[in-house]
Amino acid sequence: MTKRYWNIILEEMMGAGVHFGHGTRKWNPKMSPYISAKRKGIHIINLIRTARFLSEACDLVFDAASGGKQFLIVGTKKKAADSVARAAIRARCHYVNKKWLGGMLTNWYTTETRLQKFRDLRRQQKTGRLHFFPKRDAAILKRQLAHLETYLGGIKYMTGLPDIVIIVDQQEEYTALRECITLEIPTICIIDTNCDPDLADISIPANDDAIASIRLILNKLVFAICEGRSSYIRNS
């Protein structure tokens, strides 16, 4: 994996609040590399180790996009839904935003056939389909249509499982990324001070509440996932 620069810069970091932890009891000592200190209650992320991680993901993810692979970032909690559903788009990743329905990824099987459905509903409703459905009819399936672009939408061009997964706050998809680690697909997570590291093929040690800290890191790591697919079409 080459090494490249990718402008992560500390002071834009602390101007977004990267470097704040969770209070100083609510932590896993395996976090302990990762802080610099302790203040008015709450731990200090060292945010050279995040600078570190934060470039070595962004590596991964630019060699893999030069690869055509496949990404699937998670963040359902309200503080990052929009910036997970908008960095996806602009990188035109597949995302998960709402809610993680177990077994998403493991019993892909029903995922699919999920997937199918919500693909012919689609189809019924652009073509005007649905409207020859009796009226009552015509609402069952429409709700239905509503249920699955809210859990679905953000990943109705998925034909396979993801290349890596990319999640925003381990403790809150922790279910997505035992899912992961099951089916050995790589992942890059942002953790906080109440997390376990060990877990992520890469963790970023990072405030996984503040949304402009959740924004910057998927925003580095956006940048290298469009230019990795800048790559590949240079060179198909």
The other form holds:
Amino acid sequence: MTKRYWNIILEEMMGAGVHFGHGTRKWNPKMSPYISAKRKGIHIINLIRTARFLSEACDLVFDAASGGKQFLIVGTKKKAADSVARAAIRARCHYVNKKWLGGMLTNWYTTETRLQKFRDLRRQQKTGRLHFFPKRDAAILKRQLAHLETYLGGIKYMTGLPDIVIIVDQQEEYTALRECITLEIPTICIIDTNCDPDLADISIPANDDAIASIRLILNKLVFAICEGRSSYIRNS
Amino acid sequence: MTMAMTASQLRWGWRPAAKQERRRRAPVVCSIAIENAQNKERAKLKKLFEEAYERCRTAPTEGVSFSFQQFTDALDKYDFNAEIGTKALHLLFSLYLLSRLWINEDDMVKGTVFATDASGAYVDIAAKSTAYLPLQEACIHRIKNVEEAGIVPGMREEFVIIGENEADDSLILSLRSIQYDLAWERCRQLQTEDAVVKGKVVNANKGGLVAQVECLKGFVPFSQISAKSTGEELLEKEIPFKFVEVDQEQSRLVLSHRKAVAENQGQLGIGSVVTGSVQSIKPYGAFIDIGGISGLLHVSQISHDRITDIATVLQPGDILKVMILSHDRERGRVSLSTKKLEPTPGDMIRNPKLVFEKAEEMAQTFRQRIAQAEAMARADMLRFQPESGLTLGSDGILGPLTSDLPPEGLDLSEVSPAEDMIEN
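Now the other one: the form predicted in complex with the partner chain, given that the block above is the form predicted on its own.
Next comes the full complex, and the chain you just saw is listed first.
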């Protein structure tokens, strides 16, 4: 286990609003170790814990990436969809930023069939075979391609189940989290004051509503992944 | 329990694989079944994660670069009360709703636009959650896409908070309120400057037209429109306006076309003859539209003879020549007369065409008479106050005592006696 220094600065985190939790009425009492104060009806997350968990998560991710493992980032909130896609593309890992189809991992067999179809359609489009179809068929195929692109666009290069799954909002992605638990895939999750910290393996208490906060945490993890990958490429 | 679950997955997983093999011989097999090696890898990884978690719990501050004290101190600094430009709360009932919020309604906050989508833009303000700027609140004009209003990801701007989304604690922003304020301010300034603005007519209703000026809708009453055309003809046209009333509190914006046009045509001299058409007949006279502005031809000014019913003489739509008596630019009112243009009194009733033809000549004569009447008046003034130091020049203009006055005095014999003048 390598212990590196990840540049986690207090000012940066506070500027992004990582320390804001949800309203007081909506909290989950299991989160009490991670809540430091209550201000104006909103819980304040203890950033010491956040920084600790974040650095731990970055270490793990770095090790995994240097071992050549596959990652999957899941974030389907409308606000966060954009940043999830960008972060994943930068780190060269798979992502799901539109709706998480039920059974994407547990029913991997079917998902893989869909991915096959997606691949075939793309090949057809690239080679221009779509022009040989009659117009109506071509239109239907194009529509199917568009659908598959939106839902499976991020996982089109995935060949097997991922090794580590990073989830952005636990409330939103509850199904994804449950699937990972049944399949025993290690998960890293961003937890807010209304979530359950015991479900995921590493839960990072942070604000999951503000785009800046999500971006910050994703950036740190992605940075760790990139570093790990580059050391993997160097060593192999 | 976990072992049993994996085992059942294994069992379930085999069946479709076998069929598929037979049917297609495609290499798609159930991937869950095969990964014994991968399962072992994953189990190892999971153990690592658990160890990490334990470490976090037992040594909570290891590796963290700041202390708890620093954190609590910095809390105050990053308190996101957007106090910049606080305005008063308009609605009292929202006080309760927003009392638990950090930001008060109607505060201006600076935010950065993160992303745009079909119906709005996401803006990051230093708050609990990202705020949303809906499409209809982005701009006063009606636009289809936030880009048209100039909202692109990455720009920093001031917004006004107008509401809160209860479901996800996000705030709703608006640019419209700020723009409205600016627009009203501009209109007020233009009104004080008495400037002419161009506006587009968008609608017509019972009392007048609705025109859009500076993104605000203003009302133009029919009386304030120059009489060339009303209602449908003027729709979707750009015409100049002047402000009559600008009241933001009551949301009243009244414009006038007549005033703006009167500005242009201020050069119409008194005493000139113009052609006009009859707009409308009223009991006290007729409104004649001359070159864009509407003038009143009072019943007493139509003819020397007494007229009982105007409709016998004038009908709406008649073309006739009138002389301008006076021009009130302030109110955009012009007083007209045809009486002066009658070669013989009573012509208007009997023979309007003759009046029409002779109009120019009569106007000429009238002008001369006016000039001479003025000269007479000044001469009178001189006579009674010779010590005022002024004298009558040869062209009838009062000037200082100079030697260009002919020594034998002015020849006033062509001027008809004063009594005739008064009648006119």
